[in-house]
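The chain that follows stands alone, in the form predicted on its own, written as structure tokens.
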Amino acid sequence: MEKGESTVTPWEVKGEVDYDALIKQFGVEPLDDVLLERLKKQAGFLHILLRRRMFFAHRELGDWISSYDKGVNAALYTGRGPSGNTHLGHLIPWIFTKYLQDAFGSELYFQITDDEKFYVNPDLTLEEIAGYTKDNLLDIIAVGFDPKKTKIFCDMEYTKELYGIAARVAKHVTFSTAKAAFGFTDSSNIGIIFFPAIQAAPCFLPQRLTGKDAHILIPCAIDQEPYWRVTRDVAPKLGFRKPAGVYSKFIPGLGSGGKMSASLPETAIFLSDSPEAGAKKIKNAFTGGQPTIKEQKEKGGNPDVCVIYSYLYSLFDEDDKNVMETYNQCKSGGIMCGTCKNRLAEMIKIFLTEHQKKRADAKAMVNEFMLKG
């Protein structure tokens, strides 16, 4: 892959992602100040993931907020594909979804796509995926979703309700449409070809369960957007509202370039890492600093390519003034990489310690969240 090139699909993200180009390619809209102000007014504050533009694009988010204002059931839908242990990057949409649930009092439908991971991972068995599902559920619940308003379901266990909706969706999606949206080929197995209908189904699940109108908003990473493009085309044919979407960037891996990935464990902070192991990974991460302290002081560093600064900026340092000072000090050579690494390492240790306590508590709560049938 040439420098500057990238691949962004629901199953693979590689290279340097140009988010402005993706906005044009996917036909989504940038999050503007008007929408940010509406979210701030409803929540009482603007989440760090919005202030720092980690969530950067949307489809009809304003319409979803207007539906809420009119008394429509403005529900949320997001998910997880259980192909490994959960890492920090997976948390980004979930943390933001919790913010929206708290702000709007929304029901949340959380899909575990165990079937998809079986289709696309030739080396994973159903038993292994079931183990990851059980493990990932604890990380999901540990985020703090409201158990009275959150319904988690696994595709392979909640087949009856999902399949009835998926069948209706599938009838209106031609293979040529699916092929164009997802890049399917003659060698694609028929399971993954049908799967977009299963992924679309939760967009219409609240209506099916309650018999009442609902408007769904999907917070997710931008690579999942093709699913909702197809779903939006089908929705009016089934008599439902088109789902809205709000899309995040990817948190970078700990190396030079690329997103955090479970398939490259050295690039990821796993939520199962010990606090000490997480801190050690941070101290070995790629920075935008110079090779020596002398050169750093003379030339300054490059925070724009620095993983450490990216984590401080996107998630871990809430203080806007402090983040800007860190940026300027790095550029001027007034701060060394070790200082920033040590600060982030301590933040990571605190975060992992707190999350793992919540994860332990979640073991007794799983049944409160699960939809069965």
Contents of the next structure:
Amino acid sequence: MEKGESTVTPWEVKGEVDYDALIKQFGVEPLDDVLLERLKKQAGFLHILLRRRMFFAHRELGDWISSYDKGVNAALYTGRGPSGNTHLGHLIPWIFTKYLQDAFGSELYFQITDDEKFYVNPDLTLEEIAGYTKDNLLDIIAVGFDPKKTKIFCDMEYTKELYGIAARVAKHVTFSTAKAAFGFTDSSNIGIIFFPAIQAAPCFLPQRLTGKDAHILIPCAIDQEPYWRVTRDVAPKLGFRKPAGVYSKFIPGLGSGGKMSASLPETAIFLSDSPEAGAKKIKNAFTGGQPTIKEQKEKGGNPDVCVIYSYLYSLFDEDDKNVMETYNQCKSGGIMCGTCKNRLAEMIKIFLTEHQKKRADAKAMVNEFMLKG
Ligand code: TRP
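And the form predicted in complex with tryptophan, for comparison with the form predicted on its own?
All chains and molecules follow, beginning with the one already shown.
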């Protein structure tokens, strides 16, 4: 793959992603200041993931907010494919979803696609996936969603409600549309070819459960966009509103290049890592530093390619003045990589300690959150 080239599909993210190019390719809109102002007004503050543009694009977010203003049930929908243990990258859309739930008091529908991961992963058994589902559920609940307003469901379990909606969707999606959106070929198994209808279904679930109008907003990483493109085409044919979306970038792995990925465990901060193990991964991470201290002092580092800086910027350092200073000091050679690594390692330790406490508490809350089929 050439430099600057990338592939982004729901099942594969490869190479160096150019987000401006993706906005054009996927036909989504950049998040602008007017929208940010509306979110800020509703929430009382602008989340760091918005301020630093980790969430960077959307579809009809403004219409969704207007629906809320008019008293329509403005609900949220997001999900998780349980193919392994949860890492920090998975958490980003969920943290943002909680911010939106708190701001708008929205219902949240949370889909666990145990079927999807079975279809796309040649090595995973349904039993293994069920194990990951149980485990991942605790990480989801630990984010702090409102148990009264949040409904989590697994496709394999909640089939009865989902299948009827999926059938209505599937009837309107031709194989040629699905091929164009997802890149299916003659060797794709027929399970995954049907699956997009199952992921579309929750966009219409609140309407089905309540018999009332609803407008859905989907916070998720940009790789899920193909699902919503297909769903949005079908929605009016079924008499429903098109779901809106708000999309995040991927957080980089701790190595050089590529998103955080469970298949490269040394480059991912798993939520089950001990705080010490997490801190150690940070200390071994790729930076934008020079090979020696002497060169660093003379030439300065390169924060633009530094993973440590990108975590501070996108997630952990809320203080605008402070991040700017770190950036400038790094460039001018006034700060060494060890200093930034130590700072981030401490933040990761605190973050993992707190998450793991909430995860332990989540065990007693699972039933409260689950929709049963
Ligand atoms: N396909 C997603 C994954 O593999 C899971 C998912 C289902 C999802 N519905 C969603 C993600 C809605 C975001 C929003 O992780």
